[in-house]
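Here you get one chain, nothing else, as structure tokens; it is the form predicted alone.
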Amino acid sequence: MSLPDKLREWFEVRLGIAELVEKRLTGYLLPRNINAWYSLGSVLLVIFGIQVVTGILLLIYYVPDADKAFRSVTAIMNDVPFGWLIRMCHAVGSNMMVAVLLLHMLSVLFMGSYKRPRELNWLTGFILFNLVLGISLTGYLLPWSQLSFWATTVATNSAGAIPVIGGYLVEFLRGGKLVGPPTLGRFFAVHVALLPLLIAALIGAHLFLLERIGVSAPPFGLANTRTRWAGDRFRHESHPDGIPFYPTYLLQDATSIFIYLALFFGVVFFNPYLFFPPTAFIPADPFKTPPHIKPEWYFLANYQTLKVFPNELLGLMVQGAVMSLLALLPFIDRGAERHPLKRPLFLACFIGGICVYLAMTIWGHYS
């Protein structure tokens, strides 16, 4: 026997590794139907490993103080080897991790994927989305530029509206009355510590519930597109005749990586400064508002929804039942029926609501 099959074999007695390739891979079955959409969850799954990998080699440079923060980051970007790669992919990579992130939420809305038994499932997909908007938030401050200080201010600000704790919320923000050095300390420890460690276990629990209750087949191409779980036992939902993980579906998952790594390096190389506005190169000026200071663009529709009401309390009244609404969502619509267009009222307001999300986007950025 050669050196490499004793090796093989060694490892095989003791870990089980072709069972293990066998019951994870080949022998893992997917529904037959399964399409592109069910592969954006790798896909944001590579994203986050390139944030941390990005964000653990620009810890090495960035220095979190109020004094020097802007300074480290222009060193980054015009100094060290390759550090305004570094910086680009991760800026880039935040903006495109909360997009790909809204068409996964998206799809499964669509094909109703949300329902009975998977409950938990979008509960941890949609408590996710939220720390990633929040890490989206501390992370922005960190450059500590015109851009991130007054965009931190208005974000902070729009707590104060809360009647009774508002004051006290703002304060324990910011770590003080205004944005300042106490700020910085506090985004950076939550943007670099408490952040990715609860995003890790979300990740960590929404995978072990996909595993245990089971992949959803779409509802396109079946003619019983209806939930079949009874609710009376625990069921996992297999599909003896579907198609194994590997290769099949990983060639899915390869080519779904592949086009967004097409896409992110296509902003990264040719457009980087698509997310970045000119305030974004000027150091943080307490004492110089600049005009016309706006949120990210996933933030543009909440900043929009905040100046059409007539006062920010009921804005954020708004806001807050609209996103308990979309937690709740499984608990709320019972039904059984999965297909889009056999739920009209779904489909309306589905479509509804996107367009206007956009609308209220796009009114943001111009107003």
The other form holds:
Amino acid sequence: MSLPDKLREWFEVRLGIAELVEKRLTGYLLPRNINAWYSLGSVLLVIFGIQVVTGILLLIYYVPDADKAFRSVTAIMNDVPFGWLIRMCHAVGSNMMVAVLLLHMLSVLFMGSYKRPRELNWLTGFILFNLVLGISLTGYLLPWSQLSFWATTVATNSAGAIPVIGGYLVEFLRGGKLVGPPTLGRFFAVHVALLPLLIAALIGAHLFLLERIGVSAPPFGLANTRTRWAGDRFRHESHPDGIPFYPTYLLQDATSIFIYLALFFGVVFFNPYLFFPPTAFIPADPFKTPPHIKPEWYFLANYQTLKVFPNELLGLMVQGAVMSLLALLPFIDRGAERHPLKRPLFLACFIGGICVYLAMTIWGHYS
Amino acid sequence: MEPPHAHALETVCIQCHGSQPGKGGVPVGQWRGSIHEENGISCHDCHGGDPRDAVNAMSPARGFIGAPAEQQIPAFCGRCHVGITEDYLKSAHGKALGTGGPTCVTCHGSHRVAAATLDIINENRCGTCHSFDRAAAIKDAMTRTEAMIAVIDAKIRLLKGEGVDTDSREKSLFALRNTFRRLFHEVDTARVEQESGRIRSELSAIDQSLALYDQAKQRRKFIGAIVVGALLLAALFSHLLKKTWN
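Since the one above is the form predicted alone, can you give the form predicted together with the partner chain too?
Below, the chain from earlier opens the complete complex, with every other chain and molecule after it.
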């Protein structure tokens, strides 16, 4: 017996690798009609991994001190070998993560995969989406640039519209009356410690639920597109006539990941300033308000909603209502049918919602 | 945040003279839109007096000094423009002060003061006292230098907007620009040409150092093209492999 064979045997008798491979890879069957949209979850895992790695590398040189933060980021961009690449990957990656997450959620909505018994999958995913928005918001302040300082001022100011606790909430978020060094300290701690842990835990819960309940079959190309779960007992949805995860769907995952990475590095190498206006490279100046302060693209719809309503509280209430509706959708939309064409009301709301979101985003950009 | 000139608009000088018809109101009209108004420099900053007390606004006891006599003009402007006044007094123009030579206001105007540009040197203005030949040679040397400064300044701004650390270049450009601007009151053609040439060679050195960033950007794009191409090929390979497996 050769040395590699001996090693394999050594691990096999201790870990049962063959059984693991059979159970989790070759014998793990997915719906025969599964499509490429299902691979967005794997793409998101890769993005999260890149964010963690680049974030740790940035931590080596970043100084979370209001007097030194901007200078340290400038040093990363100019003096640290490949620092510009690491920082751009992290910054562009955060934007791409939100975009891919939105696509993932839209595909889940469109295919009705959020429906029972997958309410918890949806809920954990929805919380993950909010945590990603939170980690993006807190990370935005860290370079301590004019853009980050004033965008954070505007973002935290919105919380002040909440009756009774608004003022306290703003002060709690900022660590004072105004955005300043204490804000940087708490945003830094939340960005590099609290939120990554929460996101990792939620990803674990999301995958655990996926594993327990099983992958939902897309509602396309099937005679029966209604959910088959009766709701009487736990049942893992298996697909005995399906395709193996390894190698078939893993190759689909790999294809999607490579396409994403090509797009990602295309932005990083050819237009990394897509998400950076010039104010992103000017140090924060609390006494100089730049004109036309705008949040990141993924907050533009929220920003414009606040401006459309006569007061901020009403705008916040509408946003809260929409977010609550989305979070609780599986508990409200309880019909068994999953095919979008057999759910015209849902389809109209789905398309209308996307149109309103896009319109508000574009309006927010040009307003 | 209030505009920088907001306080300039509140003075009793502006209120009173601004409403006067005829000669008394002319300076206010000329001052409006000037570089002085833009930077919040109001009547009392030059002429003294109390800008908040209409009765005593023009009282010498409150520091009112009124309009200077012709020979006092360089010293009058020189309270703020110290270096420029020194340059002027050393020049042939300054040496002719009081004997028909030009003062600050001859070229720059007294109230309608615009940001100084090389357009101030023109045949109409210079030709009233002497031939334009020497002034034209000076203007030519300066125009070339000014153009280089503008180009390099734009490049630095662009790079700064991309996160490049341009601090040292900005400081060098700032120092060179100041040296160059001190030539504006020099009327010795040979010296202007020599100094402008020296400044241009130093500007070229800054320009060359900035060109390295362009090269680095090109290099990054080249590497990026290889990376993106390789990833797209990997995606295609993976897709074809999946089809084959199916």
